[in-house]
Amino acid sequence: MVIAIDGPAGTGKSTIARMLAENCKGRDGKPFTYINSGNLYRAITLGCLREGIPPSDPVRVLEYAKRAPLVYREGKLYLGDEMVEDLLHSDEVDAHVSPLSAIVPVRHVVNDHVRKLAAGLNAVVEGRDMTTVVFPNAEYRFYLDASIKERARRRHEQGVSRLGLEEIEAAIAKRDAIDRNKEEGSLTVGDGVSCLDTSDLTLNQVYATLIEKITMEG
């Protein structure tokens, strides 16, 4: 049983899909597992930096993509013996990474690597073409949005950016257009898939709207 949802960065997509892998069971009774597309560009991207290789050179970066050395660890995300998943969110790291996915190739690699992850499980999984490419028919596929003045106000009060409020703002808007132009992926909600607007809602009420769709339509 797959759980996708989608969105751009700061509508709370992780954190409201590790909540729905740490409470929630399938129809056979046994736990989901949380995987998070977006972090495998991010470590893919983290391991480019770390090599030299310009994440715009699509050679290199799909030669990368092909060997970095991507695990799951008790639902942590290793590169190769690094437990990487806090170092992913770097304004270095956030600067590089949507043109780094845009890499039609590279796409092809991870979308692959989510699929095998998922494969016999209960997953939850998240990222930008999760409901629309990966699990197209996904038993359940959700969408979530939020203005970009509350995704840069989010990402702000994470205190993980050297960034003003307004230059976050800005990375953001930047940011999305990439996203939303993809040649391949491209961050769009598609047909039949559940949308709704985080802007307003505490993660607690956007978890228990999900819930209230997944139990109805269960």
Given for the second form:
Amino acid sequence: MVIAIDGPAGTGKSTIARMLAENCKGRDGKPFTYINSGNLYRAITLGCLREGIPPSDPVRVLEYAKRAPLVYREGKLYLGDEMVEDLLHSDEVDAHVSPLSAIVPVRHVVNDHVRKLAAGLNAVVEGRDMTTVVFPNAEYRFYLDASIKERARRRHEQGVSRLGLEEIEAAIAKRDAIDRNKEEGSLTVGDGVSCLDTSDLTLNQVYATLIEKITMEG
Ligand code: DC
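Moving on from the form predicted on its own, kindly provide the form predicted in complex with 2'-deoxycytidine-5'-monophosphate (DC) as a structure.
Expanding to the full complex; the earlier chain stays at the top.
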């Protein structure tokens, strides 16, 4: 069973997806695995930056993406032997991940990876094209949104960026524009996907809305 969640950065997708994975059981009574597809793009970006591969060079990025040693161990993403989850939200990775994720064949590598990770499992998957391209037939599909001001405020509050609030807002606007205009897998609300604006909602309220839909329709 798959629960797919899409939406732009800063809508609380990751936290909500993790909460659902921790608290739900599939129809077979087994627990859910949480898969963050953005982290795969981020880990490929990190690997390219470390190897001196320009994230805008489609040929070299694809060559790296195909051999990148991306592994999940106990729910954490590793690049080879190194657990990299804490390194994926730096300003440098943030600045390069969006254009890298627009490279179509790189998307195919990541999509294959996500489908393999979820195969045969109950999975909560989140990203930009999980509900539209990767799992269009998922049992539950949600799109979380929020105003750009609120998303910038949330990112600023996380305290992981060296940028000021206005700079964060500008960086998010730039990434949104790229994410919404990709040749493949662009961010959009797919047919039949339940959309929720989280701007004025707490995480618990968002969670309650989604879990109600899942339980009621379950
Ligand atoms: O969800 P995130 O902010 O960690 O994603 C990082 C980048 O990867 C972001 O620019 C969007 C892109 N992405 C994508 O194109 N498709 C996905 N399924 C997930 C993320």
